[in-house]
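Given as structure tokens, the chain that follows is alone and in the form predicted on its own.
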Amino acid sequence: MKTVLVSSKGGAKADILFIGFFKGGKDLQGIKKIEPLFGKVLEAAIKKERFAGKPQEVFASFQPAYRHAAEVVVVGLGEKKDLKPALLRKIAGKIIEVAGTRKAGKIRVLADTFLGDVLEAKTAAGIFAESAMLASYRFLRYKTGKKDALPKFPETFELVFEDKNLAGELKRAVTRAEKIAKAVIYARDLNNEPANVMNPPRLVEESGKLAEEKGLRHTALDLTELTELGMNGILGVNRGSVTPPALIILEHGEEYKENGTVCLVGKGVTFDTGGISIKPSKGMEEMKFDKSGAIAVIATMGLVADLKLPLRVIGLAPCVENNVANNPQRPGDIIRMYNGKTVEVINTDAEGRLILADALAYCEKYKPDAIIDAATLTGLAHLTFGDKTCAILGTDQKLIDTIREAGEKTGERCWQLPLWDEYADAIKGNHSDINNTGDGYAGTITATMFLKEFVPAKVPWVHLDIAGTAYIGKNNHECPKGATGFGVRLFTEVLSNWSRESFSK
């Protein structure tokens, strides 16, 4: 979908007109005023119990004589009190699904009919613009079939609001939503690329292009520099690969240091075999998504620059390939990390925490007010939450609450797990300071306890385990099977509303 328009009245005819309808609604005067012929058809359908207004229920009628479009589709919204952002996102996806099946080029949505009791017009406009673009996304770069067999989504999406006084506010909301959606799509594109294409050097290249386009400062620490710094967490994981590792660093807003500095850190394992502790073959193709955290950080940095946020933001993405081709790290190896602590590698498939650890410790260089990291860290987070929410843990409750609230607004939900000191016992080392895995229980928590050992002292820190939300195995209302771009909207919402009150320090 190329464009999103906000208009006080409809222009030339669209292919489909969409109208919202609440469950139990009886007053059809508004619809009859807009489309008199359709109003009578809908009235008859309701009497015959062909349509009731249940959430995402659809009733359609085709008649060339209709004013706005030859086809009118009414979408059920459920009870007025229940229409909240999460449901409106699903409804926006439903609208795109219906439009796609009809191969409609231009659709018109009477946005005022989708507001309910709690949604403001600007919120609804932003959700429609963002969710419609995301629902239209497909990764087709490697498809060679006939073009007419590929999905066709609307090129023009018109939002019609009656109140002309809202035009400026709504336009700003739509413009912002479009920028956010484009950043999420950028993240999906990078993440859906296979590992034979998107390896650490290619991520360095892509992040460099983004930095040049958006005006970000770009640094990529290479093999020599990582060795000189003693980043043996990153180096150890990458030992089994012939492809060199990198630590990508993107910087925005040096001039805004007085407003605060936030470090974002993302795990960038471009492919994870598990190393010597090799994974089962079934589903291993999904391990190209083990770079999701890094890509969320890279895409967010581009968006932060686009939105000109008055905040210093540093994005760090340690990038490796966990393979078994060269001289791989072994279970039982002991390595000294960037911050000087020693780690015994119990399991080479617990590699993400090793590369994150070095990057987290490196954040101290920037004297951040807070650190937030995102990683497809543990399969247990996926098993626990499925693809509905990510796990959130950290050292600062106020910052955790800030991020959770942002997740409710953006649809990228987070659910808190405890980080009690007692869990540290599970990773105490015998021949080293700590082990990289625990005893098999509470794996998401003990992995986070490991990361905590490398966070600079007294810096508020939150970890997001996005193992279940970074990609999906089947289509949903906003995303087809594959990478979701999870984290971009969440990070951006948090940073857009950042203040010293966002955390407890």
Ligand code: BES
Given for the second form:
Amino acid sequence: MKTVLVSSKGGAKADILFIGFFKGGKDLQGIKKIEPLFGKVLEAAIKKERFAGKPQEVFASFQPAYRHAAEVVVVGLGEKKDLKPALLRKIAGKIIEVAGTRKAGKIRVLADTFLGDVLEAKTAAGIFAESAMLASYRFLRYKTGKKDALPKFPETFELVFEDKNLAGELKRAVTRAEKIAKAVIYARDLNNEPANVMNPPRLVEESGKLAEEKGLRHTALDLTELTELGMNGILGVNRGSVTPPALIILEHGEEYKENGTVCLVGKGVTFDTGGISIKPSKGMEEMKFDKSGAIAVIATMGLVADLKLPLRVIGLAPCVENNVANNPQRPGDIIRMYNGKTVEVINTDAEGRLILADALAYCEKYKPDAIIDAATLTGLAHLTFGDKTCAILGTDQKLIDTIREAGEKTGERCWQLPLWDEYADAIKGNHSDINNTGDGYAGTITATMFLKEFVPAKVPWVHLDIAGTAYIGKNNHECPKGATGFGVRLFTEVLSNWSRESFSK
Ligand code: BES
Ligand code: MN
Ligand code: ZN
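Go ahead and give the structure of the form predicted in complex with this ligand, now that the form predicted on its own is out.
Next comes the full complex, and the chain you just saw is listed first.
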């Protein structure tokens, strides 16, 4: 899909014309001027209470005699003061859904009618371009046979903003939005791949290709190097797998070092069977998404390079498969981690924290100003928040607030949980320094307390538990069932505005 910006409603006819309409709107003069016949139809429909302008409500009318398109669709926007970015994303998704079911090739959106009291034109342009691409995403590479029953999404998405003076800034907003959407789609594509395809070696290959394309530095520590370094968190988890593990490292912006260094770390468990502490079979197929954090980091690195952000960013993705095929780790095993601390593996299903621990400790090498990690770490984060927000915890309140604000802006929201020292009691080791699980209570917090033991001293650090947001069980307005690409937009927003003010220490 291509977003095209135009400043006049002229030009060749589209397949559908979309017009925004606020709740209880009475003045149909504007619409009557643009599409006189449709204006009358809408007036009658409103009188007969067929349409009121409630958020996401649609009223469609088909008439080949219409000027702009044979079909005109008005979309309800609710109250003017309530039309915020989150709602506009849903509305953009609705537009794409309608267009998809009609198999429309070219749609025209009168963007000025979708602005309300709060939204700036450039914000709206960005949201339209981004959400339209994301809403029309489908993962179809394993579908054989006829695709007639599937929606067919428009090739051309024409956005009409009448103010010619805005052309420059709108164009910039759309270009940026398209780059972002492409990166999110890249993340979804990698993540929707099943574990028999997307294993650690394949992630090494894919991230290598991306690095080459975008001009990132790429390293992947292999089995031998991980062994030499003593990364027994990563090695221990992967012992039950027949494919080798890797620690993927992508580097951007060495030359911008003086502006700061941020390390992004993502959990890359390409499949989580639970190991010897095996998971119940129901829903286990979803554990192919246990690589979501790693993929969010990899995709973000590509985007950071694309956007040429003036900052040094290091992406680290420890990749393993948590399986029982080879010579797996057992409950009760005690391992010495990369930073020297010892861990008793009480539960082999608490594997994410083991691989992240080594990667977090390894960040020390880069002397970062801050570390942010993303991981599908605990089922409890999913149970607590559903798919609406991730859990955010960390050691630097300012950095947490920076990320939360970015979440509100991008729609990738974060809700904070406490990280008080008292929570460390639960993971005190018996015969080791630390246990890898607590007593079952406050599991999202105790998992984070575990990670904290491995974060280099005095480095501001924030952890995102994306277990609920990384993939969805049913289609929503801007994503079909499956991987969401969560984290790419959030990370990128944070990094795009990075300064000494983003964190406190
Ligand atoms: N990958 C899972 C967490 C998960 C569960 C993500 C459901 C998405 C949906 C993680 O490795 C795990 O198994 N966590 C355990 C921890 C427990 C053993 C302390 C969990 O949450 O049950
Ligand atoms: Mn697990
Ligand atoms: Zn896991």
